[in-house]
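Below, in structure tokens: the form predicted alone, a single chain.
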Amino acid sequence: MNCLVNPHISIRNAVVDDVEAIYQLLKPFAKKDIILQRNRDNIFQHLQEFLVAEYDGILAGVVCAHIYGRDLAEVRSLVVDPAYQQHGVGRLLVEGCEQWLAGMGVTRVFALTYVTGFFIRLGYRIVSKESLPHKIWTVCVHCSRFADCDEVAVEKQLSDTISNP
């Protein structure tokens, strides 16, 4: 994906370098306890998953879109650079999730979020986490809230149609 979608925003696929860049983007947040912590390593590993926005050039944003099967995919590491926050970036990386993600034949998105708001804004609706398979939690066990989670859980249908094998 390299699409243009506005004079200052690009969404596109990330490249080995922007490794550094997603990295010590990512960091702070993970600090927060917001979203897990990546080391350089695993960016590496999972790079093939992950969109970038770039913001005048500037990565601004970043989020990873993670496959489950056929009928279902993750939007995590979502973070947006505070200096780019309130210009849309969020919502242009979700959507290019989606896009990309329908593009494959995933036909159902979720997140596990602590911002519902905007992701409901994006058509997103509330499920209880026991909804979600499984095997979604072999990541979760390594967040320090895992036995306590606070996160929300919300998802997206992105076809009514599955495709066959």
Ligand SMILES: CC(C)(COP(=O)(O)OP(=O)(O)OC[C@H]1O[C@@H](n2cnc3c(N)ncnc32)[C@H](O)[C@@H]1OP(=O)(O)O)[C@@H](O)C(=O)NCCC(=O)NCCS
Contents of the next structure:
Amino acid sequence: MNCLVNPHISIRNAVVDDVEAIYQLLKPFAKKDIILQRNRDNIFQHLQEFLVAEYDGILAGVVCAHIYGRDLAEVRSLVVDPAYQQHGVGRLLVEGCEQWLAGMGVTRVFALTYVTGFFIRLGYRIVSKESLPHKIWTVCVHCSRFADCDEVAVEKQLSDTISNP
Ligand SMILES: CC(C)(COP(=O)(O)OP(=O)(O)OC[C@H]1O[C@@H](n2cnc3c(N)ncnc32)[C@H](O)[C@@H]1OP(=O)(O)O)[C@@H](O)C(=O)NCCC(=O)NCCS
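Target state, the form predicted together with the named molecule; input state, the form predicted alone:
Next comes the full complex, this chain leading.
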């Protein structure tokens, strides 16, 4: 994944030099348990799962694609710097993720989210959490909201997504 998709916004795979900026982007939202808590080591260890967005060369957003199996991957750790929100960065990050996953042969993607409306705009549908396999909850046990989780599960079939090998 490395493409210029908008005159201002480009989406590319993360590199080690991005780790500090990714950490700083995620930190305030992780503190509020909007996304998973990640320290720098965790970001290094999962770096190959991250895409970043640059807005006029400035790192403005990040997303992580975690594959569970052929038929399921999760879009997680999606954050756009508040200074760059509502400019299409989030959409391009998620669509970039979908193309990346579809190019690898993954057929379905889901997210657990508080921004249901955003994902609906991108063609996702709400599903029951119970429809998702148990293995997806292994990281959630570390969240303070685990016992009383009010995130919404959304998913999208990737069969219509154009692959981008
Ligand atoms: C949610 C988030 C990633 C959206 O990023 P963004 O760059 O502002 O989104 P975009 O500008 O690409 O918006 C794409 C579309 O979704 C809509 N949208 C954006 N945020 C929305 C929201 N919170 N609720 C409903 N719709 C939303 C936009 O209006 C736009 O609609 P359009 O296609 O009609 O123009 C960003 O607000 C963010 O980082 N939030 C804090 C962290 C978070 O909640 N992450 C999600 C974890 S699953």
